[in-house]
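This document opens with one chain alone, in structure tokens, the form predicted on its own.
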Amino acid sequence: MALTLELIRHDVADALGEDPADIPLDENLLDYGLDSVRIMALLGRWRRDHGVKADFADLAEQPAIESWAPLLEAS
């Protein structure tokens, strides 16, 4: 399965214990409680399941789903 914006949103929401509809695509996820440990866990999952090659530093620098999509090569 390809990594999509909606799948990223779903995984982030799952990590935060939130409803995916409550997670905006364009806002700073740190404001929603996402921290470095959760980013690392998400990145590990995406590397394992989707072959993502992005670096943690790139995701931490721009913590918004919209910004992550190109880094994660999401469709």
Given for the second form:
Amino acid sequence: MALTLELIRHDVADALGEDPADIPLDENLLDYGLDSVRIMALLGRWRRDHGVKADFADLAEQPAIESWAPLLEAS
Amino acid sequence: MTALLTDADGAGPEHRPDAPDAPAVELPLTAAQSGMWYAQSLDPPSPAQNTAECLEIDGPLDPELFAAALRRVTAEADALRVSVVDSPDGPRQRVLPSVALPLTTHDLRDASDAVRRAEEWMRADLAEPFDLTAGPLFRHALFRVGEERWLWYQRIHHLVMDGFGYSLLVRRTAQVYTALARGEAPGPRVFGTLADLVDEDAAYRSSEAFTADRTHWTEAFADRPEVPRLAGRGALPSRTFLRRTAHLGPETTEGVRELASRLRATWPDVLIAAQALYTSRATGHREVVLGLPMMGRMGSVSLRVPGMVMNVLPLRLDVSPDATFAELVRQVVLGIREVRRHQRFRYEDIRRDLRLLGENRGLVGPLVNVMPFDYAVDFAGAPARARNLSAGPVDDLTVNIYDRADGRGLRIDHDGNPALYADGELAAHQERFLNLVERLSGADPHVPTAAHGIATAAELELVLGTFNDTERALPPTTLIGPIESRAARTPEATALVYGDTSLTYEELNTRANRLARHLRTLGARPGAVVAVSVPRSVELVVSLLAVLKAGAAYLPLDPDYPEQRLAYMLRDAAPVCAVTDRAGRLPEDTGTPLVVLDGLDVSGYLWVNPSRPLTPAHPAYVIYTSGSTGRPKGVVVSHGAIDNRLRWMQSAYGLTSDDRVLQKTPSSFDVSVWEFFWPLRQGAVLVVAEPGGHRDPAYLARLIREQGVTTCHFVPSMLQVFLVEEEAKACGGLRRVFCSGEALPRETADAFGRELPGAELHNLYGPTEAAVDVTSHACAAEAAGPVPIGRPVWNTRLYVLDAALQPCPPGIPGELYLAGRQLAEGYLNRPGLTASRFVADPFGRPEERMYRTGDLAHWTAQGEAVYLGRTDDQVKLRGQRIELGEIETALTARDGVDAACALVREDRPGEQRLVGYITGGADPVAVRASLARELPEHLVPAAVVALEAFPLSPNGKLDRRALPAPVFSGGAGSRRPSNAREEALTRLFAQVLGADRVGPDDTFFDLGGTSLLAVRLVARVREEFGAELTIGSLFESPTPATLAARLGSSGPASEDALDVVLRLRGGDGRPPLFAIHPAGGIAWCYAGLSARLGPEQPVYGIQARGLVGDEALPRTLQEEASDYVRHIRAIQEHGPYRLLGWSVGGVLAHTVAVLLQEAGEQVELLALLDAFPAEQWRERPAPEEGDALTAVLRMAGFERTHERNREDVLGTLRRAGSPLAGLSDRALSKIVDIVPNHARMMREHHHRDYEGDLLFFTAAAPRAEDWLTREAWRAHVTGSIDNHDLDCTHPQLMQDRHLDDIAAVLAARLKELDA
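One more: the block was the form predicted on its own; return the form predicted together with the partner chain.
Every component of the complex follows; first up is the chain already shown.
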């Protein structure tokens, strides 16, 4: 199953312990408490469930949902 | 590995697909790299900066392609091609365009132990340091350990690579290999350049963010917190580290992840919180500072640059046992979030900004290094698994946690600095940590963390059960019952000795019974209290027994205590009556009826044991101890408690009727309880020391020797003083010595073993609140390290508990709690205080209590407790318990004192002194004096220092370390010493006190003198003046002037100490003894002998002419002796005469005797002390002036070293404060003349015959002048020679031990003559 923007937002919010509505699509997630461990956890989940090919540096370089969408081949 | 090793590569330049033919690029080091560079520079050959990992690859692998992949990655990763050179501008890194690939391949397929051999190789390689200037700073090895199983090893210097960098290298290598294996192009270089890192670093360091981060860290750690460490101390980094590897199983890992997600945290947050909890409990610190290695790459170009970027940052946490684990995790989450905002600021910079570098202090305790790096790789389908082999230097302890995203759970490595941790300790820390994580992951996170201890189940069983297996069924007896039984069984045996008095058991029992019956008429009965204020004596023992026999509890009141203190205790305890030896001893206005023993006739009372309804539950005694709020508190101890203690002691040490036990501890100190009653229960003899005698080591040594004492107690600091006492060695009859009251230093225990090899030394521990002692340890000769306080006694349990009252495993410090039969009932009339110190025992039976000691301790693995210090302000000074709060309260209560604090300082090693500090206008001397009127001696500060204000630490607390040392200096504006003796004493005072200057009227105790220093002073005075002086006389005459006067009255007179006739002891009861001076001309050396001959025997010293006046020295011995005859006859006109002389003095005494006989007088005693007739010397060379100087120095007790001439000698004597130096320069110069004059006259003298016998004392130790023989006197004596050999050298004859023997023989002879 392919990822969607909303799924990404949902998983990120889950990792941060926030409400998805509070997670913006275009802002730096580091400011919201995203860290390497959480990125790794998300990456592991997305690799397993969605066959994602991106690596850690790809996500950590531009930590925003909009930037991630193409890397994660999300629709 | 020889035959199997094929070197596939490693030499010569290779074809490098991407390597451009460019010159080397030179760059500065980043701040992160600089830290590594400096660390390596400190110890260039150290391999500590090596990092390494090993990948296990399962599947087919082409070694050639693998090497090609490595070559490509090396070409792409700048950091690998770096070497570091030191330049005038600091270290710089040179990035070479290409380097040869340092790869070795090893085919171990045929080896049965392939993996082990590969690992051995790796271990050896890891111990090799890199040469930073030469490079390359990395190395690869590929091991084929099976058909389709490979180990890829890489080692890289930490200066160029960190953990995340490794993951980039591995991912790219796998990617390139996979492409090559599939015959595809590997794709373009993916790494950023090293120059990118350097630029980013430089940009940060000149940014505003850098300044803001610096401010953040400086403020966050402004108070420079003490960092709790699991080893209890820090150490320099070692070259290697210890490692214990463990895995958190998939189930627990899942539990941790679930718990984390429930707490809206990550699994590392949970593990960090667990480590914080562990560290807090294991160190006993509520606040912990963990080190967090941070990868430092988020949102940075470094995400794509393999290199060294990581940083370590401090995470400060408050771990309260009352907070829940969920709250602790939350604190971690928020704390890390805060840290992350300032994570680019370097660890090294924080330490420098906080000035921790210079003090070599750490910023963080244990590190928790979480490495969640992306290792989901395969090599053309062959999966790989990474294993870290070294994560870099380990300062203290690092917990490495790896999540390789490979579904295998978490691997946890505990790395320890071997300078701080033994392998077993590291293993124990790891096992407990994993155990704690497991328990936390399965527990409700919303209960306080107090519910979790750090001990494992096996450790709990050990410390609660095995170590405390002390239960023993005992009969329900009392303290007094067994003494009465003993008296009935052995009525005729000696029970007590005091001076010349000795009492049998029957006599003692009878006296106590009569007094007991009298006390009963005044209300003494079970449950009542009777005070006893009697100095150490037979009457004291009788009184204590009488109180117990009446069924009451005794309350000892030290007669030396100030009146106010005594009045307080009488009012507080409200005894039914108080027994004293004489009227006026106790305050009379407290309403307590007094029983004055002086003049009391109890002979009308029945002599048999009184009956009484006494049970073990009744109180046996009440002893007051220092109270922190300023009020002393009475500890009530029951018969059952002390009976248990004494029964255990008897079983442990087996006292018999052959034993003699010394009673020297004041009755107000609970050690005295066993001293008084243990021997009387066992039929042994109680030897009672004189009042004040407990302070005087020389007296004690003599008493122990003379009375054949087998058993005694010392506070360790007093034992130390006792052991240096010359006579201690002679106390060979001692079988066992007990220490308690303060920590027993190992050095003291060792000294004991040397001085008294035939005796056992037992270290005991216990507070008054638990019937004297609750643990014991027998000191062994070969042991090292702190002396343990030992194992619990019968029916006693020890608990070492952490802040949450959870048991500490062995080796972990905690507060010591006591439980069992010996606990006191509590504090008299203080239910609140009792409830706060005696609390419910959670590990015992219902209703059982435990006592909170306030002492810190840990268990050894063998089940012994080791004392570590106090948790509060209570201190022990020479075995006495002191609550600083009590002293502070007393200080604050003075007029003009605004605030006060007290502490024990040790400004000179081994010299602990209690010092009080005050602010406000009060005069510190007056404050101290008024304290001395209210508090017992041990609670009065040695000095009170007035301050403008108290020094404060940055967080506003009193900074005790900044309090100034008191300056003990008197004499300001005081008069000059009025005579030689005063001058000598002021010097000795100053020397012993460590004071700059002391005036003749300054009081020893006002200048910081303590009772231990008093012992030292008295020893010096005895040594220098040859005067008999007791510690008691210093208490009575505490200034140089008064002491000089006292010495003058008992020893050589002060003013005319250099006259020809020196009256050592006057009187006219018996014919006097004339003692003639040795070679130096001074007769002070006979003072000790005079003291030993008793007050009835007058003794006169005869000294050389010319010490004071300007008289010429005699030309012959005959002339000198004639002169002395005149002086002697002026004192005693006619015989019979008694003469004595040591050394040259003996030759003179013989000559005087001959002259007296020739004048028709009778000489009834001629005693020569190691003196030999003139002709024995005649042919021997006479000493030069130089030898005379040696002789002068020897008179003062020094061996000659650097002193060239008489000025040097005088200087030495003056510096040493010798009484000889107190003489005028002229007198000293005179002595330097007198010595060679005597040598000359001796050689020229011819003896005439003496009619009579000779009493002779020989210093029988081998001597250089082996030609000397007393037989030579036969030619000059008509009678016999009665010789007594003494095991000593010529100079030692006048020392205490030998003087005892000489005096005994002399006294017997004088007695015969008198009869």
